[in-house]
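Have a look below at one chain only, the form predicted alone, in C-alpha cells format.
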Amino acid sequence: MRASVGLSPVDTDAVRGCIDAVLPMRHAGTRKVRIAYELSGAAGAPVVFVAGGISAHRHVAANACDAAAGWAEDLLGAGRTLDPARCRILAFDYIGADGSLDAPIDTADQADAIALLLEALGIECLEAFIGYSYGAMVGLQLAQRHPTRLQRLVAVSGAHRAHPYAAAWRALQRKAVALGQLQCADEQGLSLARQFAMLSYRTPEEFAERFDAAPTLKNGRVCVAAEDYLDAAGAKFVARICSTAWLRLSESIDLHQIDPAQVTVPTTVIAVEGDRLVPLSDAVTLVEGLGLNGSLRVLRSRYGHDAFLKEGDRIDALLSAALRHNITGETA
C-alpha cells in the first residue's frame, strides 16, 4: 500500500482534503482510490477517528471547514465526551462511497485505507477509534489488522460478523434496488430498499408509538400510517447516495469477517437491546472471543440498531466510561 497527499496537515482549527493511495483490495486487485477525509478539533490535542453506518461521511459535525449539521451532530461539542476543544476528530468518506468502484469492497479494504491516511497525515497511533454499526466493523478490522494504530477502540451496534437474519434483509433490499435497475427506475429501486431498511432500523416499539392511527382510503388504495415517513425517507435518501456506492457498501457489510481472538486492542462493544440487526447475542459473542480485551455495555432503547443516532445523552455518557483515560486523562 502507498499513499501520496493531496493537502499537507496543518494546525488550523479544521481542514478538509483528499489523498491518492495505491490499495491491494481483498477481493477486487489493486485499485487506485481518492480518500477524502475531514480533521477538526483543537491543534495538538489527541486525534479520535468516528466512523458511522454506509451513509454517514467525513462531515462528522460542524466546524471552520464546513458550518452544516453533520451526520453525528449530537454526539460532538462542548461538554461532550468528543469535545472539540479536548481532541480532535478525524473522518472519512468511505471507499466506494462516491460510486466510482463497482467491485466488491470489504470492511478490511477501509481498515487498509484509514491506515494509509494516518500515515499521509503523520498521524502515528490514534487515541481512539469510534465506529457505530459499519463503522465499528471497519474498526473491529483496523484493531485486527492494524493494532499500533490504535490505543482503543469502541465498537457500537456492530459485530465480528454480519448476522444471518441481517444479511437476508440487505439481500432483498439488493433485489429491489436490482429490480429497479431492470425497470429503469434506479431511483425508485433504492428509495425501496431504504424504507425496507428503516424497518430493520428502528423497533415495532417505536412504530407502535408514532403510527398507531387508522388505514386511510386515497384514491381508491389503502394506507397505513407509516408510509408518508417511509416515503421521506427513501426520498432523502436517494438525494445523497447513488445506486452502485449503495450496492457495493451493503454487500460491504455481508462481506465482514474478524477473528476476535485476534483483535488484542482494549474494546467496548456498546450494544443495544432490541436491535434487530446486530444482535445482542451477537455481541456476547465478539466479547467472549475478545477475552480481557473486551468489556460490555447494554443500552436500551427503542429505537432499536439507530439508537446510536438519536440517543445522544446517554451514548455519551458511555463513550465517556469508556474514553475516560484516553481523552480526558482522568482514571476509571
Contents of the next structure:
Protein chains: 2
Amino acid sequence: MRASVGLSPVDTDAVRGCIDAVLPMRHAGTRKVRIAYELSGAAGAPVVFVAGGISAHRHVAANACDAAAGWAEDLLGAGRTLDPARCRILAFDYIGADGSLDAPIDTADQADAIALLLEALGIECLEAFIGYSYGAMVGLQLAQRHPTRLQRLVAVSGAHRAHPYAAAWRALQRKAVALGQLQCADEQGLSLARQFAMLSYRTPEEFAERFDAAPTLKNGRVCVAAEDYLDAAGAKFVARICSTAWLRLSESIDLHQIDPAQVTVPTTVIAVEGDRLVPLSDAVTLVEGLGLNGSLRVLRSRYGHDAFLKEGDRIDALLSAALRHNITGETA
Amino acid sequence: MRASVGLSPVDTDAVRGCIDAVLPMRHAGTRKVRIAYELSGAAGAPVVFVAGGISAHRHVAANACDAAAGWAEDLLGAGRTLDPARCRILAFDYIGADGSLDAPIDTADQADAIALLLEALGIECLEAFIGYSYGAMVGLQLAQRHPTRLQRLVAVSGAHRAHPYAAAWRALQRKAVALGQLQCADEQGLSLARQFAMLSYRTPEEFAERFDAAPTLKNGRVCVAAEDYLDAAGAKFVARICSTAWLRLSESIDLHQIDPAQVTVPTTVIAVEGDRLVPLSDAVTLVEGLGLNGSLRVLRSRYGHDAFLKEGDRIDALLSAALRHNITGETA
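Since we've got the form predicted alone here, give me the form predicted in complex with another copy of the chain too.
Okay, now the whole complex, with that chain kicking things off.
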C-alpha cells in the first residue's frame, strides 16, 4: 500500500496518512498494525525522518495539513537545518502509541515498522534519521537492522541500552500507574508517573532557578514551589495519552539493546552533560563501539534530557554540522 | 527531669530513656512531646550527639542496653573517631518519628527538642554534633538557635536549605503515599515512596555496577534488574515506619531553612560529589555563608547521599580530622 507517492509537488507539501501492515514482533508474535505517518516539505527533496520521545508523534511541526504546532516546532522552519523548503520531513506515531497493542514492544519492532513504512512510501533511502531519546534508540535499531534505509543517523540523548538507573526510575513510574489502577484512579497514577518522569527529563539547575521559593502550608500540608508546575505537567499528559500506550512504550525503552559494533551507518551521537536518563558515559561507550562510524558532540544544558526540545538554536547548529553533506549540499 | 546523670561509670555505659517536654513549635502551636534518647560510652568523656536521616533513630550502634546493630554501626567502635571508650554518644528519636504528631514539624523544632533534652540530661555543652542528611539540617538549626550547646558541628550531606529539585522529588514521594491512601493501599504507597527515595539516595554509577542485566518478562510485563532490590527496600521500610511519621518528617526537610551567616559555631561541612539530593553547589553556598566558621570537605562516592552510611573508613577519616581537637585531645 502506497499512500503518498506520485502526488504533484503542490500536493506533497504535506500528507498525512496511514498504512496497514503485518509486523513480526520480537516479544509479541506477529501482529497487524496500523502505521500512521506525516510527510511534509519540498517535493523531490531529500527525506529526513524525525523521531522523538515516547510521547512524541507524527506531527513534528505545523504544515499545510495541520496548522497546529508540532512537538519539534523550534527545530523545523525557514533558516533551520530542517527547512521544509529544502527537505522533506517524515515522522510516524510509534507502534503502540494509540493504546491498542497491550504487549511488550521492542525498539526493533519500531525500526521494522519504519522499514515497512519506507517501503510503502517508495522511499528507498533516507538522507538522515534524526532521533531524540526513544527516537535515538529506534534510529540505532534501524541502522543495525536496515542499514540500506538511511545514509546517516543522528542520535540525540539516546544510546545503545537503557541505563540501569534510568530503567529503575521508569519501573517505579510504571508502579505508580499500577497503584492508581488498583481502584480505578488510573489518571492519578499516570499523572504521578509523568511527574516523576519530569524530574528525570530536567535538571536540578533548572529547578533551582525556577522554583527557589519557600514552601507554603495548605490545609496543614507542606507544598513545595514546584508542585503546581508538576501537577500541571501531569494533567496535561493524562489528557493526551492513555495508560496502556504509556506503559508499553515506557517498557520498550527498557527492552532496548543494540550492539554498536553492528552499526555501519555513519552516526553522530549528541549527548547532554547533565542528562539524568542517558549519562554521558553511555554516549561515550556507544561512540567507542561505533568506531570509525561514530562521532560525539556534547552539549551542556540546564534542560538535561529535554535539551533537544528546549535548545532550538544549539541543536540546530549541531544538526547543521552533522547533516551538512546531505541536506545543504555543501562539501567537506 | 534528669534521667541519666549521677550514675556510676559502669551504669552509664548505656542508658535508654525518655523525657516529657512542652515544645513551642514553629508551625504547630505548643505541644507535649516525649523525647526518647540513648546515651552510651565512657562516663565522664565528652558527649557527641549523632543524628541521621529522617528514618534514623536513637539506637546508633550496639551497646550494653541493646545488642542489636544500630544505623551507624560502621562509624562507632574501637579504633574509630567515635570510640565509645573515649566519648559518650547521644542520639534521639526525631520528634514525630513515632507517628503521634500529625502536624508540620520544622527542623527548628527538632533543635529546640535537643536543647530541652540536653538541659534534662545536665549536659551543658556537646563536644560536637555530627549530623547526616536531615541530622545535618537539625545540627545547623541547633548551632543557629542554641550556639552555647555545642562546640563544633559536623554537617554531612545536608545544607542550609532543601534544594528545590530535591524538594520536588520528596513532594512526589508524598503524593505516592497519598495515592496509596486513596486506594486503601497505604503500605503500597509508602513502599513506592521509599523506592523513589532510594533512587535519590544512591547514584547511577552504583546501579550500573549492580544491576547491569537485561530486563525479563514476567506475566507479559517488563521487569528491570533493580526491581527486586527496590521492592525489598520498600517492604523493609514499610515494616518499620508508619505513613504519618514519614510524611511529616519528609515535609520537615522541605521546611528547613537557616541563615548561614547567623551560625557562629565552628562547622565542618562534608559534601559528596554526586549526591543527588544535596548538590555540591549548595554545600559551597553554605560554607561561603559560614565565613570563617566554616570549612568544606568533599568526598566522591558511588553511594551519593548515602555515603555517610556506606563509606565507614572514609567518613571516619573526615570525622577524625574535624574532631581532632575535641575528642582525641590532639592540639593544632
